[in-house]
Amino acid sequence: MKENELLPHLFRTEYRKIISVLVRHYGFEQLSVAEDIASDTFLIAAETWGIKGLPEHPVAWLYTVAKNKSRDLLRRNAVFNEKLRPALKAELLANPETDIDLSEENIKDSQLQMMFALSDPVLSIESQVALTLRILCGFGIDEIADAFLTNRETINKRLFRGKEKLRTAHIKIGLPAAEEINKRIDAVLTSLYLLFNEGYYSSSQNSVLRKDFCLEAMRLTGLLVENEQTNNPRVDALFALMCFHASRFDARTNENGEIIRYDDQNTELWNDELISTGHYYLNKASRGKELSRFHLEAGIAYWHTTKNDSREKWENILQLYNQLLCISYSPVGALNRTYALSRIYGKQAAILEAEKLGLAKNHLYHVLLGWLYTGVDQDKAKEHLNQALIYAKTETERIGIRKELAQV
């Protein structure tokens, strides 16, 4: 990695770790202080490394500075002592030299516990995902705003409200009691699922696929998988689903970042190692009698990694969609089911099903109908693709739709 690329890379990978450990150490009441310490650490790195060059061990250097900044605040900062002293833990006041544990094990534990804290029901789903992106993933405000098709001000307000709720509700950082983990883990999984989907079905102005969001969701889900207290069949199923989807990343977009239709993907670009990992965790998820939406979606994703295009493949996909829509209906799921139905019973049957959905302001609905009408009724195909242009959210999507119009 080039020298000028190292610090931005470390900010993405280490900022979130430092924040998690500091907040676990001091509590959510001092979240803004933790963010200041982490930000100052990287500011000092930018200034120092620019003059003196890279240290021998950059990550260890950052951790040392973060620890020292934390101790300095406790020892010397008068404003910190006067305003925040009453809220500090008694043991920290008694021993301001308490060391910040930035060992790999404590970082993992802190991030795992932070996941549960940020998925507390006092927070809205929007706040949960925004805070996860900011605190646990280290994404910038502009990146988050772009992902949600909004502006910096809106995201800053969302983050501020979320942090205030964490503070005023006195949310504790720590794994819930064993009997509570199973109740709370659905909220954690939902947040990670939404984070992955925001990357996979990106609404960003700049990209239709945000691999970085997806990989962060996979990293955090991996922490749940690795911990005996938090691992269960739903966790394994969600991780399998992510692996199957991620296995087709390289085949899913072209060099211009435009989506490539599933039928046109180069299967040689599919990642066999990720497919194999998905198989392992899907099999692992089958223990017990539970059948969650993640199990069904992982099953659908599994069949999509089957290179042999057969009637059996699409019949299995269709049946899985039927089950999924019964327990967790979504417009995207219904649209995808219609595509699977077309592969078995033909376009005419699929058109009848698709038009029942009536998603008139959804560009994906019109894209699907544009494809279904192609070769059946060209005028109808053009009509729906023109509607898709109107409702498309990004320029990248519009470029793809215009290409389809040109072909029709």
Second form
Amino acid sequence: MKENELLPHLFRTEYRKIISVLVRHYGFEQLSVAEDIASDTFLIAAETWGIKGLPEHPVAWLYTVAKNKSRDLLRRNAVFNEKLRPALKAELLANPETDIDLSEENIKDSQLQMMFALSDPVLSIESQVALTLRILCGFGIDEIADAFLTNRETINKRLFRGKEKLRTAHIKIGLPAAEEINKRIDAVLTSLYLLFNEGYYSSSQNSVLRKDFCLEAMRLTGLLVENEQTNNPRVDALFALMCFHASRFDARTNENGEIIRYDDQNTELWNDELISTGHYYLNKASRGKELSRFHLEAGIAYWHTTKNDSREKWENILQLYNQLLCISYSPVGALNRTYALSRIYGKQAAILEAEKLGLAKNHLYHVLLGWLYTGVDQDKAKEHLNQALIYAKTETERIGIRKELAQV
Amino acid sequence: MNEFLLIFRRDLQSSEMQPSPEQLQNMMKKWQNWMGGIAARNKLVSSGNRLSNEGKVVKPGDVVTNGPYVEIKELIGGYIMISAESLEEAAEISKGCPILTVGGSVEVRAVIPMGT
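Switch from the form predicted alone to the form predicted in complex with the partner chain and give that structure.
Whole complex next, starting from this chain.
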């Protein structure tokens, strides 16, 4: 890795670890102190490394600085002493010299615990995802704003509200009791699923950043997969789903960051390694009787990675969508089901089904009908694509729709 | 949106037919597609249950008889709950039910809303 890339890279990988460990040590009441210490550590690194060059062990260097900074704060900072000391955990008061533990094991544990805390149901879904991106993935405010197609202020507000909630609701950082984990883990999985989707389906043109979101979601899900206490068939299914989706990452956008339709993708670019990892975890997820939405979605994603365009493939996809919609409705699921239906029963049959969906204000609904009517009734096809232009939310979407229109 | 119970009835006679595995497979697909179509419109409230043919009827005076049930010609095979604007729409949705292709029927009943 080039020298000038190292610091941003370390920021991404180490910032979250330092924060998680510090919050585990001091509690959420001191989240902003933890953020200050972590940010300061990187500022010092930027200055020092810029002047003196890279240290021999950059990561160890960062940890030492972070440890020293927090110790200094404990010892010297008067404000810190007045405000923090009364709030400090009892064990810490008994032994104020307790060192910040930046061992690999404690880092892993702290991140796992942070994941559960940031998926606490008292937080709004938006705050959960924003906080996860900021604290557990180390993304900058601008990057998060870019992915959500919004501005800094909005993201700052979400983060602020989230942090206030964490403080006022006295959310504790820690793994829930064993019997609680199974209940609480669904919130964690949903949050990771949303994080992944934010990267996969975002209309932001920054495709590098979007891929990073997905990889981060996979990394965090991987922590749940590896840990005996948190692993269950749903976790494996979600991980399989992410692998299957990620396998088509390079094939699904062009150099301008525009989405390439599934049928037009170059299957040579599909990543076989991720596909077989997905197989492994989908098999593992099939132990027991559980059939969660993640199982069904992983099944759908699996069939999408099969290159042979057989009737069997689309029959399976259709039946999985049928089951998925019966347990969890979503407009995108409804539209995708209708697409699968068209691949088996033809466009006419799918048009009848599509027109019952009641999604006339969804641009994707009109994109689908535009496609279904193409070759059946060109005027209708154009009509729907023009409707799609009206309801599209971003310029990237409109560019794609105009391309379709030109082809009709 | 109002909720409706769809009750599927099947003639006992037709259940004695011996369908081939292919026919069974085909039937299952029809059910999944029909239910999936309702769910795709976000109108499936509950997938309900399928009922086994076995049953008992309990009457006053400790009288318990085994099924089948002489009073109703058709056996209840299952039910689902859907939401729809009107009884008419619910009936329209029911027209696609695969039970109709094997001589069965769908009874559509509006659920009385609670607490209003």
